[in-house]
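Consider the single chain below, provided in structure tokens and representing the form predicted on its own.
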Amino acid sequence: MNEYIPLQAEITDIDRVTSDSYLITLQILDDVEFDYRPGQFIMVSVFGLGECPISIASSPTRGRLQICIRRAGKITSGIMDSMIGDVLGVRGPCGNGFPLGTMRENILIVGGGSGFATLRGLINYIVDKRDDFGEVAVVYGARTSQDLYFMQEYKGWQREGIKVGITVDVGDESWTGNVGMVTSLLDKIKISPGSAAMCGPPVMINAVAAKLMSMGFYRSEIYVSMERHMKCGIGKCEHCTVGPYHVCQDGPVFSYDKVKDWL
């Protein structure tokens, strides 16, 4: 594959995730092997508008490519306005995903807001290879209950022995669950120290990392998916430079000890 030339990908399914977010399933039309790992991203283009980076929200174990889109600009609006049967451009997969070969058996996954989309692929990968992992827990927070992603999947994860804790920043009369930051759930979700995977706003990542280290997690085994304004996806444009790293190539997944000073 030529990293500069997008593949053609047909939209085969569209599911509403929240009032302003869609889960879009893509089928690569070109005759190529499209292999990816949880945590990687793709550059998605709407022909005539341009392209933008989108996290992969699916697991390679399930034989389909999915992205979760929220309307944020002209390109994401163009993607969300597309219909089943329309064709988008896809470059990638880009960057490095979660190092599943070296992550320890016990895994804690922590997400905040729309950052949870990139963690869904990791969770479903673990579900499909459950015997390869020990204790697994998922902690996720969003602003309100209407902003929570993939709510219909939580019970399926729990049936696989995965602990799931959900919280919101602002509750209402319909919400009976936890209200507060995701750190408020970490004492309730008991898991032995191992590896952690996170994606969310920097203030959440730093707060959770501090809490995890107090629980016995090593800084080098806390993996963070960083969100930066990536324009090219191949380390040429310098838009996503953080310290000595290009997030689009060296990341977006980093161990916390490498990027804690730039969050």
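Think of the rigid core as the biggest set of C-alphas that the two forms share within 1.5 Å after superposition. This one's a predicted model, so the numbers in the text were calculated from it and none came from an experiment. Only residues modelled in both forms are compared. Positions refer to the first chain, counted from 1. Compared with the form predicted together with the partner chain:
Segments of 3 or more consecutive residues in which every C-alpha moves by 2 Å or more between these two forms, counting only residues present in both forms and fitting on the core, reduce to a single one: 1-3.
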Given for the second form:
Amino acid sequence: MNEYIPLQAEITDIDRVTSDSYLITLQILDDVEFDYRPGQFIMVSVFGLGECPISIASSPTRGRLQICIRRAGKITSGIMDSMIGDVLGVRGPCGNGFPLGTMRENILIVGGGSGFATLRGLINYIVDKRDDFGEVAVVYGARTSQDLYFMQEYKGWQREGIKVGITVDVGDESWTGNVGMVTSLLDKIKISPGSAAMCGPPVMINAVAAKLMSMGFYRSEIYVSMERHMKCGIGKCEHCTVGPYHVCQDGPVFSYDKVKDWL
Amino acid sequence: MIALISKEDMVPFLQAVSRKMEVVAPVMDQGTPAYVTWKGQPLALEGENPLVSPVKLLYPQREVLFRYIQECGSYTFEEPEQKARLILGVRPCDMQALKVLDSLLYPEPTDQAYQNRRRSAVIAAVSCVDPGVGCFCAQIGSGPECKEGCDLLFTDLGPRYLVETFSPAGVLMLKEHPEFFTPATRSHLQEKERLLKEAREKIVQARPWISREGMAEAIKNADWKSLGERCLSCGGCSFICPVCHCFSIYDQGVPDGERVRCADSCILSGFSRMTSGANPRPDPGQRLCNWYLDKFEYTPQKTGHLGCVGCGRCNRVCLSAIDRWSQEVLK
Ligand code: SF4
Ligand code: FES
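Switch from the form predicted on its own to the form predicted together with the partner chain and print that structure.
What follows is the whole complex; the chain from before opens it.
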């Protein structure tokens, strides 16, 4: 089998998430099992434009494959310009995903910007297996209130006893919530040390990790989903290396102690 | 199996082989040796290793991974087929480079495109009895003798070649063409040993400061800032290196077309730049350091092999004339 030949997936649904991002539901057309774990990603092709890595935004517990796309480059624009019924290429799932087997019961989830897409998959997984987890909190920051992802879902998470803290960098008249970095929320939400799962810009990750360690989290239990330029997604092209690791294969999720020097 | 073939018999032998498969061999091309499809030209098996490695025939700088063909909105895919060929004149360093690539590209998920080409080639290596001035294979442990990996091994003994077989495919090659081969004896093997011993001494004498063990320390001590100032980030070193294998993938054609793999280089400034514009290795010195670390630390960790085979080609193409295997750099 040629690893570079993708599966075919039909777009079955498109939802607007913010003014410049869509949640796209894909249906794999090939006759294969497509099983994945929260935190994994797929290589998505628009034939003629190329292929790029996109994190999976859905939970496998819900029997759907969803990705959240923001118009950033050529290929993401190509995906956003596609319509329901169009066929994309999909390779994967790629990467390791969050180490749910080794994570503690208490989980803190911290997201910044569009990095929140991969965490939505994890949160919905936890919601569906709520009894397997203890105290769970979600802290999420975006630039403005217009940039916040998945607003309609926060209430449902809270109903499952998940603490949700939302913040924006720049407030406006319509926003009555917190303004400031995600770190400013960590004091306000009461959380007990456990495992942390993070995805966002490196500055945020370093600041949050420092804060969490001062709160009693171990650096080996702070899991970071990393973003890198990727071409192959299978550990061959060397585009995604951080030190000795391939983010596409050894990651994208790493414990903070492994990758802190390369963030 | 060992045998002898006279130099005059090489042309008829290759002619016989080329009736069954493509033969690729080094010949003089505009004054320099290059591996091309052999059509009866005089062979250029001696002297300095050709600048473009024969590894690039098996891991080309541009290749089609598959074709996509659109029909009523969905796609069918076609893989290119590989034809059998004999590649003659592969030096021990390049054989070792193939071994390193095997260890990186074969493990699951296997790089099928590479494996298909690799498996369809019969490789006739040559012992490097006449090494180039920039070679340091002996220090790295990849030459000047070839100990494994090839199907056949040729060693230049003056008027004739000693031929050793290393695989069933190699044995078959001799058995199918008995008219060209005569028996060899132990004395021919001894002559080969003597020539290789001389070659080894010559190589080590040229750059005695290089050693496998010393590289980690040398990388730690190197002055990456000043090297980074000299490096033009052209990527020449990694495009010419037989072990470097960074690649990019792009599509050509709508609605039908090809997904193409092409060589890329971690030395280029945009290699790891992300769509957001963030660049994890913005500085040329950082990229050069990563290049050495990958060859002497990360690749050995992953595969047990160094990521350099000591062919010296990177020095031959450096636009800034950095001698990266000099004593000044490898302090
Ligand atoms: S790094 Fe230079 S000397 Fe080593 S294998 Fe590559 S081209 Fe040859
Ligand atoms: S994306 Fe190619 S090695 Fe990771």
